[in-house]
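Given next, in structure tokens, is a single chain: the form predicted alone.
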Amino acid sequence: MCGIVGCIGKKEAQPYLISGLHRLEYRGYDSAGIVTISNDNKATLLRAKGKVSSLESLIGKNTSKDTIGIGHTRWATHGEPSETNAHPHQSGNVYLVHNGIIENYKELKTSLKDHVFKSQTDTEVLAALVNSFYNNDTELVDAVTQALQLVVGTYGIAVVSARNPDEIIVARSGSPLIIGIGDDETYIASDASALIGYTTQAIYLNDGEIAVCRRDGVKLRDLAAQPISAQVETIEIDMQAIQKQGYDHFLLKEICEQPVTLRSTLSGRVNVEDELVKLGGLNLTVEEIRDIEHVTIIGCGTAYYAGLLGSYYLEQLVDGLTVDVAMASELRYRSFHLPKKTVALVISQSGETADTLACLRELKRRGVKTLGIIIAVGSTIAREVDGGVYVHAGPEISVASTKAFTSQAVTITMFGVQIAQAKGSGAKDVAKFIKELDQLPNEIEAVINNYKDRIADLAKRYAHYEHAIFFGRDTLYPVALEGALKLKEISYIQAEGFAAGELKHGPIALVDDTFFEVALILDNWLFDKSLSGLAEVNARGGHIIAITNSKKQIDAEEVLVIDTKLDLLAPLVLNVAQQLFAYYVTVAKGFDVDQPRNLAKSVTVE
């Protein structure tokens, strides 16, 4: 959450800061600000409530040729969205931007008698704390180090001083920061997307590291002021991946990219002819895979739902395997027990999700083997797991996750196939899963090409409703949860997902004319059971949209029949239809599709 940028070099800083903030706006868009420092020690501080465009409008009246600066786009934690609460925060000559939460800020604030606080933020407390150590005999890096030794919480910070236009101090603990290395230019960002086009070389800061960034290079140290050697890595994102490429919104682009991204996820891993799946990077021998008896899956939001869907497939593929799926935000505080021979799958789109990262560290402390299912190369979770799989889905810019869900669920399924193969499983569905994995990209492509217009028309008809219920059985239950999440995230229609068999145990009381219902139905052994749930809703005056692969008679207000060859993986095909439905409902309502209110893409705070 929130985005940080910074630069120091020979070129004017403001253009990079604004460009970088636009690219990171999906991480927070309640307010934004920048500060630049001139060679004669004057600071130009600009802040604005709202999106980066509001900040950008101030630049014309306040253009500076300064070559050092930092910037921030905010997702509010402490204090409402406002210009006063926007970053950078100032104390004396110190200007600071911050991602994360300082948990002991109230305690620290009481000791800072010489600073007059103007904002409601924990960040201003940190700025004042740094300034309290910053005197004529102290270097800025030493003041930052002393301040951070007193801090409890998470942070990614960038600090500049009007006294010193020759360096930026950055530090992290639990919130990502990347330092881009250019030709007599040093860049700072909380996400690699802000660095694309400026440099391909980067240093990924680790927790507890502080960097002194100058025009001619970077020096790293720890909180004990001991020097650390820096490892420079190559950034693997390209410019095309973070552009709309002619689409009206990033969300539509990312939905429509799924056939391509899925092929990347599957490429080199699924061999249909030999009926084999091979995932590299697991760091597990065949014997270790064979010995797995329990899998625990950890995630938040969409990643959790992908894990829940994947758990059904693991159970189908591997006889005797036990599986549990946990919300990371809950598991981290539970007194949980895991059986011996457990492997944990840690799922995160950003690779920085705070709750998921906390669970990962606790699992490792307990000696559990951890495997990451990750999109973001170089992310913290990717670095800390024992092994794992990059799903190669590319960056998601829209806040609502779509292609990540599909690739994550597919990757878990491939892992299940590999366990089944290692155990010599005779499960008849193994070969069928492999065949359907190979066919899935084409099946999703057909949905996008053949049903997009029909779904858009349906969305317009149902966009006026205030509430929605999604329901399905078996593998369609996680898909119902994900469909409801997508709709509520971007359209603000209050939507809930349920297991179809649970409707009669309470939720069906909600059915009235302010609700519509989405019934997800597969033409399989549970078809008649699914129709029973649909009939119960119809009997109470429901307004049902049935999304199904069945050509049999279904009594619903609208029936969207998706023609697919798939059986086991058909839920992932139906899910694309409901992704499009949520998108077109939001367009019909006139809301911001890519940056819905109150949300941010990467959740790096608790």
Ligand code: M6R
The other form holds:
Amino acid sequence: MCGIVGCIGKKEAQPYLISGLHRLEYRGYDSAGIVTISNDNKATLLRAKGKVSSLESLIGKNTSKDTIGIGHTRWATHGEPSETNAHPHQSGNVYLVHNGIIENYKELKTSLKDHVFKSQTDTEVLAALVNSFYNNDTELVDAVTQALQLVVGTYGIAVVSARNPDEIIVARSGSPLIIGIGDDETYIASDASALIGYTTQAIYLNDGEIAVCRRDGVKLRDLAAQPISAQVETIEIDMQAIQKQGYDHFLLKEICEQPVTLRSTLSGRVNVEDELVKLGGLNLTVEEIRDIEHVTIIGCGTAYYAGLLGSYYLEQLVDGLTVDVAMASELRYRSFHLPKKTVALVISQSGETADTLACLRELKRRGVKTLGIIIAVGSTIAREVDGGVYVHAGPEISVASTKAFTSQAVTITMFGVQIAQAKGSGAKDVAKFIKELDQLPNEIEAVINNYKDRIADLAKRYAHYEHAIFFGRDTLYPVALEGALKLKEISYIQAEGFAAGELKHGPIALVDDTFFEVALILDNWLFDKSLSGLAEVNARGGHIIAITNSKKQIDAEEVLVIDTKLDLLAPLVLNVAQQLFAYYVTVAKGFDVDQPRNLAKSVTVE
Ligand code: M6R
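May I ask for the structure of the form predicted in complex with this ligand now, the form predicted alone having been displayed?
Next comes the full complex, this chain leading.
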């Protein structure tokens, strides 16, 4: 949430700051700002409400040749989106950008009598606090350290001083920060994507660390001012992965690249000929895998729904395995109890989601073995889990998550196969799952190639509705939840997902002409039961779009028959049709597909 950039070197800072902010814009787009410092101690502060493009339009009249600067793109927590609340915040010579939340900002504010507060933000309090310790005899890093010792909350910060154009101070506690090492240049970013094309060498700051970034290098220390040695790592994201590559939107690109990303997820892990699955990185012996009796899955939003779908597959795959799934935002405050021989699967695209991270830390504190199923390489969760799997789906830029869902659900399924094989149980289904995993990328490719136009046409005709209900049974229940989330978050149509069997317990009361319904139906042992739910909605004047793999008669306003040879994994194929549907509805409504209102990609605050 929010994006931070910074640079200090020999080249002009503004171009990097703007390019970095564009790349991080998906982390928040309520306002943006930059400050650069000249060699003769003048600060050029530019801030604008709205997207980075609004900030960029200010540069024309305010071009600076300064070679040091910091920038920020904001997702509002304290204070409305406005220029006044935009970062950087200034106090005296100090300019500061911040991700996270300073929980005790009100208390701190009362002690800062010398500063006239202009914004409603917690960040301005932190800037004023740093400035209160920053007198003529103090180094900026010491003032920052003293201020942070008083702070309760989470932060990733970058600080510059008009008095000193030779260093940027950065610090982290709970909000990611990466320092890129270039040739006589040092870069700062809250996400590796802002560093691509500038450097491949980076230091991932840990919680409690402060860094002094200079043109010729970086020095790390802790909050007690003790030096720490830095570990430089290589960033392995290529430029192509963060570009639209000819697509109109990142969302469409990310939906359409699923066959490719899924092949990467499966590559080297599923061996169809030998009917084997092997995930590297679990850090579990075969005996430890065989001994697993309980799997608990945690995540938020789409990651949670991928976990929910994965839980159905784990139950099908492994006889006697107990599986539960929890929303991380709920679990973290519950008095939950976990049996012995539990393994926790921590699902996250960004690897930075605050609620998921908090759960992970609590699970670790209780001695539970934690495994990550993560996309973002080097992210905090990926670094803190005991073991796990990178899903190799490449960066997701669009705020709405699509390819992550598919690859995460598939990875949980692979994990299930591995447990089943270690335990020697469920041999029949294991073979079928392996075969379908192998076929899945081609089946998804076929949906994209063969149904895109039909779905676009359908979407245009249903885009005028105000409300939508998605429903499905069994493995299609999580898919219904995900379909509703996708539609609501980008098209703003109020959409809810339900287990089909639950409709008659309340939700069916909603059905009227302002609603349409998406009925997800598989041609399996639940087909007739699914038709009963559909009939009940039809009887009340529903406007149903049925999405199914069945060629049997289905009575609905529209029936989208997806021709697939898959059975167990067909829900993932139907889900791609839903993703395309949400995309085309949003395009038809003319909304911002990749950066929907009020949202940000990586939710690093509570
Ligand atoms: O990065 P994570 O996977 O941990 O993110 C979890 C959710 O914030 C995320 O899936 C969110 O629900 C997306 N906007 C859904 O499209």
